[in-house]
Amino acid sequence: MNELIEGLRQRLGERVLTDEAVRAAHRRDTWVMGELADLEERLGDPPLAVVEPESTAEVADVLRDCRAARIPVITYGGGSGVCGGVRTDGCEVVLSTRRLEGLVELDARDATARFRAGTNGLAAEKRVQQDGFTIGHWPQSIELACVGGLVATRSAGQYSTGYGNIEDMLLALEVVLPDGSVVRTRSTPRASAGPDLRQLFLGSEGTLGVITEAAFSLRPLPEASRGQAFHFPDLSAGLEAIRRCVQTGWTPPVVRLYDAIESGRQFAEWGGEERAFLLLLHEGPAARVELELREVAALCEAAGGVAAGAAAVDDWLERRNHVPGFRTFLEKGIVVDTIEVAATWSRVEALYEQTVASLNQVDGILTASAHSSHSYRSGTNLYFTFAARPEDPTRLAEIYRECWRRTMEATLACGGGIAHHHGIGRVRRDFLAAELGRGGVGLLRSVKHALDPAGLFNPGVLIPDGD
């Protein structure tokens, strides 16, 4: 191990950081159960070293040297990620994209941008914008995720209903593989050259190699924004209202319906006490914008929709990324999580109704409740949230384990999807085969052992263990 680092320094100089706060700090992402671990000082052991290199070759140079000491590697970008994708128990080197930052190039004809995998989310934002434009994504973990990171989870945004989730931006991708070979695909707007190579690193959580740069296709800043919101008497009613909207081709880039218990903790001032709860948000020319609105307003009526005020929208707006920490929870005894999944029109009732009642049997429940965030021609997502707090705290993993469980029977057995955007990690990894079948999960293997043969990259990540 000595050798390994040795030679790291011998590359990177002071950039391989040993320091055991620096070591500790890069234990683990921000999973309820590592915070919990954390917590309750049982969290794994530093890696052995941080690493942070600068380019693109020097990357491919730190895993090269890891592959040839049978060392793992660990991808550490803004640490935002919330399923366990980062966990170290003391024998990785944990390579960090920090220095991987900045704006690479920017076409204003061609409505293009590349950056750094390290670049954090907002300041590439911020970035495009000085020239007019906008990424339009947004995660709640914005200002806290990277570029690489974005990617690497097939991340999805607030804004996904008008314009998409990550893989319907990304332009182009650099990647470096486990042997250290770079791969490049080429920034084109559409491309019939065999299977997409994008597509292959996107979602795979640092299992399939490093992500340097990433290219986006960008959108002209919206020349309008307007916001408005209903309330309905139920939750059925405001899916089949935002069915219709979508169905009929209006793209609102905001489509949020909260359940009665979310509408109540959030929108009671704008009669969404007992109500389910609708916020909307137009943006793009003017005279799109306002045309829009009255039709998916007409939309909404139709469907028992009552108009509740803009203001519900604006409010929204300035606390929408504003959370408390989990471990605030913690150390009162509630565990708390969300788990987002998705499911066609036909099946997320279905799905909604199940899920509640399947944690609502679970020991100490304090809430369950959920509200659609993403939604599409064929279906819409559902974002669970569950709180407890059993009697005896000593239990606070094995109820959040079997809240977790539940909610996925309950996705699988009505035939939806048990990830939307958060992605794999640990915590659904046991899931996928349900998901995937046998077939898709020998694929999945199979890709993992051609590139990654000795199983080095983020183990314990994405791939079921067994048979």
Given for the second form:
Protein chains: 2
Amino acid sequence: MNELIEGLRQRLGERVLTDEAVRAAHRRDTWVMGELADLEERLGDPPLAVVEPESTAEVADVLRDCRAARIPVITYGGGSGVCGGVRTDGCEVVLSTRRLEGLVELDARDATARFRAGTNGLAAEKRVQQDGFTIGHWPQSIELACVGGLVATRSAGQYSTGYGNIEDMLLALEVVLPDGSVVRTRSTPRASAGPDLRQLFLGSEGTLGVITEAAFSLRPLPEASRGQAFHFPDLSAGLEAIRRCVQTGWTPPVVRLYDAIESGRQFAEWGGEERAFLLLLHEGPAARVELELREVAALCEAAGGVAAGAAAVDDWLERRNHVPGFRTFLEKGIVVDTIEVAATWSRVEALYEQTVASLNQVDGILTASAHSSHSYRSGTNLYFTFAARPEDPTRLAEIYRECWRRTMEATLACGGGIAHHHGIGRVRRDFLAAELGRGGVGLLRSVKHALDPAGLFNPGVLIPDGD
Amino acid sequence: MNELIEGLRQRLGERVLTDEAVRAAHRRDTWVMGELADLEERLGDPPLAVVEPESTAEVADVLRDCRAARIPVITYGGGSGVCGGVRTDGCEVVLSTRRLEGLVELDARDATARFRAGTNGLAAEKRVQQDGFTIGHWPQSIELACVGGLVATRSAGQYSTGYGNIEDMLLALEVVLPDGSVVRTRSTPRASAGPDLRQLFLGSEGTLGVITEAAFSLRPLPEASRGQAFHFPDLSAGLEAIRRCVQTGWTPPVVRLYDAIESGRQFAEWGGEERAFLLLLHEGPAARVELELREVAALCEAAGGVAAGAAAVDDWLERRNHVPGFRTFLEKGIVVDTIEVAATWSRVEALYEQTVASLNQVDGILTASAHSSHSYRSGTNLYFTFAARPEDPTRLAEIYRECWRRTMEATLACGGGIAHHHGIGRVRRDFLAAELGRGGVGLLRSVKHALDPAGLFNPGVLIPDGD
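Show the other one: the form predicted in complex with a further copy of the same chain, since we just had the form predicted alone.
Shown next: the complete complex, the earlier chain at its head.
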């Protein structure tokens, strides 16, 4: 162990950090169960060291050294993951990407920008905006996450219905594999020379290598940006409106439909009380935005929607990333979390009904609700929120797991997909086999074993243990 | 060998075909070098047998039997590939997907359709049109290719600028792996439970398993469909017009720009003589099509375009899939082929100039030209066409290889991608390492070895031999 740390020090000098506070700060991500363990002082031991390579070559060196010493490597980006993708147990090296930072290249003609993986998401967006572009990727974690982490977890942003998810924006990737070799995909408009190798790392959550650079295909900032809102008698009517819009070919960047519980909580002053509430943001050439506003409004009204104040959209834009931390609730004996799943249109209503009904059976449940925030021609996601306060506060973790289990089981029973954009991490790992099937899990394990035969990359995350 | 055939007969009965004519008909795809070898009577020996499984379970049985006997398996779909993806050498089993045919399920609410892999591309499109939908995928090979082959080769259709490529339409996939296990991805709107496993098979060209079913996300047939055309002083001006349109957010399904040589050949009567010629087809809600026609016209005119007859678009729609066979030319001592590559906007003009200049140095070259037919925010493809008639007709293959080598080298030198949508097959295999880099090829080989350790699946295709 000491030999490994000494070797790393010879390569990285003071960027091998072993002091207690730094190591302790890298024990976990933002998963509520990590927060709870922290609060209850039962979090795992900190890593052996935190290393901060400054170049791709240094990343490769670190990986080779760790592999030779058979020491696990956990890649740490912004630490904003909410599924337990980072959790140390005293025996790992944490590879922080924080010094792999900044813009590498921006090409205004191609509308492309390449960033080092540790670049903060909002910093990247602001940097391209200086040149008149947008990445168009607005996850709620944008102020915390880094671009490498957004790729590694298959992030989706709030503007995804029009602009796509992270995989739709990604132009090229540089990754260091567990054996220290470097894969640098070509910056061409379409990947079409064999299988798209970028896709192995989109969603790999640190289990297949370390992302060191990501290049994105940008959009010029839109000429116009306008919001509108509608309320609907119920969630079904709102879902039907979205389905018609998206299938007709209208895909505003932001399409968010809240159930009656959430709209009562957030949009009561705009008519959201006891109704479903739909927020839309339209962007693009001004004339098209005008037309889209009108045509989408007509489709919404035909589906039972009633126009509400567009001010609701401005209000949402203002407060969209302000969420209370889990800790505040935990300290009151309440466990809160969100669970995003997805399903085709014909399955999504049953999925909503069954999941909410099942969550409401949990001991101490306070609320169970959902909104849809990412739509596709074939279906949409549901983003459930639950809160529970068990009478016995030592049962928080147990109740939490029950809420997850019920949501995953209802989703699988309804034919939905168990994840939409937070990733698998630890919280969904036991459900992945049901999602991918025996063949799919076997395939994933084969790929993992081929790249990381000793299982040293983020062990315990994503890939379920063998049968 | 006989034991294997006997075993297969016990499973598939008369669907194990060993008669000379059937075996001979499965020796190759539509690659011009296959055609030439055929003409010159130096094609490899036919396969041991052609098998026609009727179910996924039968495919799995065939693969297990072949693996146990260590006999290579070549999957044969429509036979329309043009890169040498199918070529037998006397020792293989050809697995034909022709009896894995037809629609499995169409869901009108979800706008999704699932087909068995051997379903003809045009038959699939016609089937969904009966219910008011379109797949929106129109490769030139649509009358010949099957849906499994379109996925396995990462096909792009003529409507791709608006509707995307095959990977953008694919909802779910069923694949039998070399070990006989079945991967069936979930029909959810977005793949986000770990790496997107479908992507391993998109572009795998029969080297990683056999695709047995493919489900697509459809579009309702558009309310309106209207064409317009422009001529430009030169290719650069036309490329600039496309770049501005696509980056502004206008993505008509069809965007095709021909250089002066091709437009003189095809669009002379509409003003294409000695100019670049741009064809556009706009589809969608009628009011948006009207608006898009106007706004795109304004962008084209600002970039130096002059409106030409919209009739040119109708003419193209009519004759777009009528191409003369290679054989007609070969019999006259002329070798003709097309080579599609891609590059970002800032690289594509140099790529065009250098490739055409290089091709024009080839002995006996008759013509070298290109058009762009698939555009993206970051760049576009170039679809080169060349024809050469060497003085010595025995040099046809040599001259052909030289044209390919020059185009691949110019593309790589200009920073382009060596393939856009025909695949790698045998014709590009020696250039794949330069495209993917040492790390990328290593990664592809690792995945291949993990799934097909004995190298029995379509050997000689896609993946270059070891260093």
